[in-house]
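First, one chain by itself: the form predicted alone, in structure tokens.
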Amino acid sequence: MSALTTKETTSSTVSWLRSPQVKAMWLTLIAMLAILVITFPFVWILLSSLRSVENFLSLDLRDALPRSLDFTSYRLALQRSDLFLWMGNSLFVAVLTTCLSLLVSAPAAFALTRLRFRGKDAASIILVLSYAVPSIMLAIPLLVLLVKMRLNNSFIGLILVHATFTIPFTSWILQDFYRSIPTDLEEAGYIDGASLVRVLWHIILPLSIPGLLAAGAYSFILSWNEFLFALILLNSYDSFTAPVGVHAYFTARGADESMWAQLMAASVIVSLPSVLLFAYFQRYLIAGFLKGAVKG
């Protein structure tokens, strides 16, 4: 009777240990670590830059959070650095940037995914291959074909830089986003007497527009984030994008608490619009990937 008793406990637990509700706790166990360990460097950066600026390297834990609000860092940021005009240079790239990526993107991804032309496949593959080649391989290339163009040293060939990496994935994810869309309503458009255009324009993109919020959202947050190009071609104090002219202005003075305590504002500031972004297309952006993925 032990032995028995003992079994069936064993099978009892194992069974529990498998169950639904158990698998459900573990994956949410799991995705508030991941979500802890993500969220975590951005909290400590936005809670260091309320921390008063005389003992923001102080290692006492009890300053660890700030025990009131002293926005001295960001007023320090703002006044003695020209924030506002790299971020104006960041938004001025990133919408342009935005703008040429789905302007290419809307007809190509419809050409491939709707249309039969050869060379079809092979382009389909270049788009994937192109994500392959990491980025600091392209940068010297890049550099000398733009000198080359006197585009250097110019917002113009930053832009066309920045919408070579976020062409590829804004078609990509608006090929998966034309495949969910029926058939049926471009084959009523073309009965109509509608040419190819006129389908695209007036069926195709007014449905498409979670999708084209999804991939316009990514070009703007991919072009504003953006340091390595920015970098290497811009060249004018005046000309920085946001993370360049942070960097610039942090880098070329001593690393005292005053500019650890700047450089945590500076950050917050610059991340901002991406963060605020990202939280009022969220529904799109969500909307744009699932029905990409789902068919039917």
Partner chain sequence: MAKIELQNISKTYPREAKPAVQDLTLHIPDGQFVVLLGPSGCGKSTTLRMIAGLEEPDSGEIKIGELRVNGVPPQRRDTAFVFQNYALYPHMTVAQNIGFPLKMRGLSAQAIRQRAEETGRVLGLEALLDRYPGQLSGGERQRVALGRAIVRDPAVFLFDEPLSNLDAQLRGDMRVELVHLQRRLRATFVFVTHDQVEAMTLADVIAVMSTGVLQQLGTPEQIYQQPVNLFVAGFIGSPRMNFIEGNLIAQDGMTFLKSDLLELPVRKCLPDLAANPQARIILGFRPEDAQLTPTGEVELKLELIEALGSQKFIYGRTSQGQQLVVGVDPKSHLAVGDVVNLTIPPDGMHFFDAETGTRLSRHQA
Given for the second form:
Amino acid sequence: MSALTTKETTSSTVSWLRSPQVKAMWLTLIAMLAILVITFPFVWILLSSLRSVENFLSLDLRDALPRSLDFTSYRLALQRSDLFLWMGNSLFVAVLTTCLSLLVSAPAAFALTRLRFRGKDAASIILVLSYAVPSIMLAIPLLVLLVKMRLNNSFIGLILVHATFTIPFTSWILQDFYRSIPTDLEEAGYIDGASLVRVLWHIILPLSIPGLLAAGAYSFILSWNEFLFALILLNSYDSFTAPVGVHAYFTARGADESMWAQLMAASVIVSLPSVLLFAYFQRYLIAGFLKGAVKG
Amino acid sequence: MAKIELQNISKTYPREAKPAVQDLTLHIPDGQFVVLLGPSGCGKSTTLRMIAGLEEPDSGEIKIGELRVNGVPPQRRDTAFVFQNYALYPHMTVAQNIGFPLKMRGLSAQAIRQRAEETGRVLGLEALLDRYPGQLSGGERQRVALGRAIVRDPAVFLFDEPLSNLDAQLRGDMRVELVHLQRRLRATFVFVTHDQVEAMTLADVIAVMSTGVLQQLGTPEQIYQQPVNLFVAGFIGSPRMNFIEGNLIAQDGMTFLKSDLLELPVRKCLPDLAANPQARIILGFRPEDAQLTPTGEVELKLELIEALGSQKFIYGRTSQGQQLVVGVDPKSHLAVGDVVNLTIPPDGMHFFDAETGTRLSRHQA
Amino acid sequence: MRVSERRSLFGQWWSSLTLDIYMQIAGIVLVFPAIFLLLALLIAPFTFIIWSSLIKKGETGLGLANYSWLLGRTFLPSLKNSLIIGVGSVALEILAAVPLALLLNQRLYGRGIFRALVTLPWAVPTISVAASFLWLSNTNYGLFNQIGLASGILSLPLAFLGDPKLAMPAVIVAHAWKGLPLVFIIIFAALQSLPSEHLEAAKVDGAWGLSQLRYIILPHLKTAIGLAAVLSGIYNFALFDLTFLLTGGGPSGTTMTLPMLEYNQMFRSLDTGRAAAVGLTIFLVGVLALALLFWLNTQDRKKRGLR
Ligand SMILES: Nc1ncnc2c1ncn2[C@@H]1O[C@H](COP(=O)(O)OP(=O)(O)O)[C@@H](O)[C@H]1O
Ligand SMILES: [Mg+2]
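Having seen the form predicted alone, could you now give me the structure of the form predicted in complex with its partner chain?
Starting with the chain above, the whole complex follows.
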């Protein structure tokens, strides 16, 4: 504080450029540039998808930006491919994965943050470790096993597999959320005569709705975006999820460069649910990290 | 309505080295207002939570009424607990909060509403019944928490520093109200606080605790006038009791307390030192018990004067450097640097064993 | 309370349980579905993969043939490629994330929006990331080539993902882009936990600007950077889909990573045993990296404890 003032008065030309507001403006400008660079790949598919199909492959740099909003690419992508069907499949898988993982991770997260019982440490370790196992290593044995159980090419198999990485993630977010609910409330519930089940139902559940929504959103995003397992486990055109469908549709016509416009539109469509959910719920994720949920 | 008996209760939290409560025996008669008093971390809350069943003791027996409740879950102990932060259910209205214990007992919605309204009326909450806790002031929340406790007419009421989040004015009002409530319900109240003024105003009986151990059980007067050990003597009363450590020596037909910093004649109020006349002892006297007299034996040079309106305390040093605090007439004109003489009346002298800290009873001479 | 009300509390079967036993049972019951599901879906495949890695294609007996194959000419280049991608992308991520975190920790307008936008790539599906990078780097129509040619930097269009020299850097950049949010969040969180009094005290002691960064901020971020590096490195090391979609391991194997190799062994060569052996290697490298991080952290703590 004192150092700050002396420093500024000694450099007798106290320029207005050094004032906090101006500094903040400069920094904001720099930040905007940095963000533009970072978001550029996404911004670029968005811009490209809105270009008119006629000059899409124009080599003139002036045609790189859309002149007006042209949704032809979207129409073509939706009409010619089965994007609607695949998105429906993705929706089905992502919603059920989310329900399943919330259903099992909400009670688990509660028990891990609130109850004293033997086996708790082991359960936490299993949750953490299962998140650390790389998908590609699991992919092959899971495929073989699911084939044996006749669950390959079925959504049930894919949902179960997606649950292996959504459950640890939702448990983590929910544990963090439950820690923010004062223990007093449950204890008051017990004192007031409620059993554990009723405390869960009447007190914890209503209070954890925001946490459940956030955890659900993330689980949805993870499942919706997932590519590898969907690629390996689903092998009929009708059962593809959106990412796999897009991949299949465009690799089948790989040489045809007029497909680029459609690919851009399809990419935007597939990204939209995840990006919108993330935009709404990102503060929960960041808040979780900021509260020190991640410590070496 | 029930008495509470704690018999040799001990509790150590998992992964903690020191016990939170140690061999605590406490019998609370039916219908009494008992305050557990002690510095923070001394195990008051732990004791209260063990009565409520939120923690289990490692050893010892807890009885509520005639029933041994060890192992009985909180739902079945029939206690009401008022938390420091009120612990109101944020997603329920005031009426729903108050009615929740009744709902858990399967009363009809109509009966619940009716009794919630009655309770609300008693506590002056009629107008707020349909508000949410987030829309209430601290004092109002406190009342709702109280309402949730009294609505079901429990065997005992447990309070864990419920007033510590209120401002001074409101705290005073709530104390009075709590005392009235207890008189009216004639229920057993166990109230935890670290605030000695609160304890003194509320309690029929105070249990002073320190480091998990019960130090003294007694009425506020007993605790104040006859503290059983150095801890209680030092903890109760503000400013703190003055302590002077030394030996008793006889000289010229008089008995003196001789310390490195002070030599003080003591008359007619000698402790019973039959066991070991050489033992070092500690003399304690409360600031408000010392008197300024021109003939006083102790000379004190003033270093600080604390005027509190109705009270005035002077802080000073004897010529040998012993620091003392003395309460004086608030209207007296004294200034820093003045030298006063003070005398300590025999009644105001407390003697403690320097080694064990326990009170030494006086022998009548 | 009326007697009837009191009785209703005593009637249930659980009323005879003590609190501890009650919690024990409840804890197990509540945790069970999640743990059971995870174990079922992890242990069975794990056992299976170890088992099948010991069986040579076309044979039935157990042996180490698949592991000795790992020493051959196919595996080692892939291991190298994966390591390059893991290390390279993490280096880029940290070079970008630390300045960004410092910047967004300053007082500036719209900080929350910036923070959200930096983390956005996390939510973009890999298929769209790949599509974007493929389009941007397209030889004939991609923006990079257009700009390069128009500005005269390039005389001929480059096939970024088709050129053996350029494919690997391009793949690394794509991985770094996708992994930046996680690294950013971890580092940003650590930065936020730096008490501002430290910085104030440092200013009073005359530490400004760069020296403040060097002596106070970076040491404070050390653990977080290590954690982020290892987590993100393992992730990118084991990531299949981005490489698969961008290059498919080409051109001429220059971006053939371990996950790609595993996939090819399984679905092209139909050799489950070799695929399993590769899969286990990926897992073991990850475990090693985590162990290294753990070891470094304990060493660091010891050193600070001694001081
Ligand atoms: N849940 C707990 N786990 C571990 N230690 C605890 C827990 N609750 C309290 N303690 C410890 O037990 C001692 C007594 O705590 P408490 O009963 O809360 O004291 P008080 O209410 O008198 O302030 C303290 O040293 C405290 O740190
Ligand atoms: Mg307490």
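Keep in mind that what you see is a predicted model, and the values were worked out from it rather than measured. Positions refer to the first chain, counted from 1. Basically, rigid core = biggest C-alpha set you can superpose within 1.5 Å across the two forms.
Has the Cα of residue 28 moved 2 Å or more between the two forms, judged after a core fit? Yes: residue 28 shifts by at least 2 Å between the two forms.
Rigid-core frame, C-alpha of residue 37, shift of 2 angstroms or more between the two forms: True for residue 37: a C-alpha shift of 2 Å or more.
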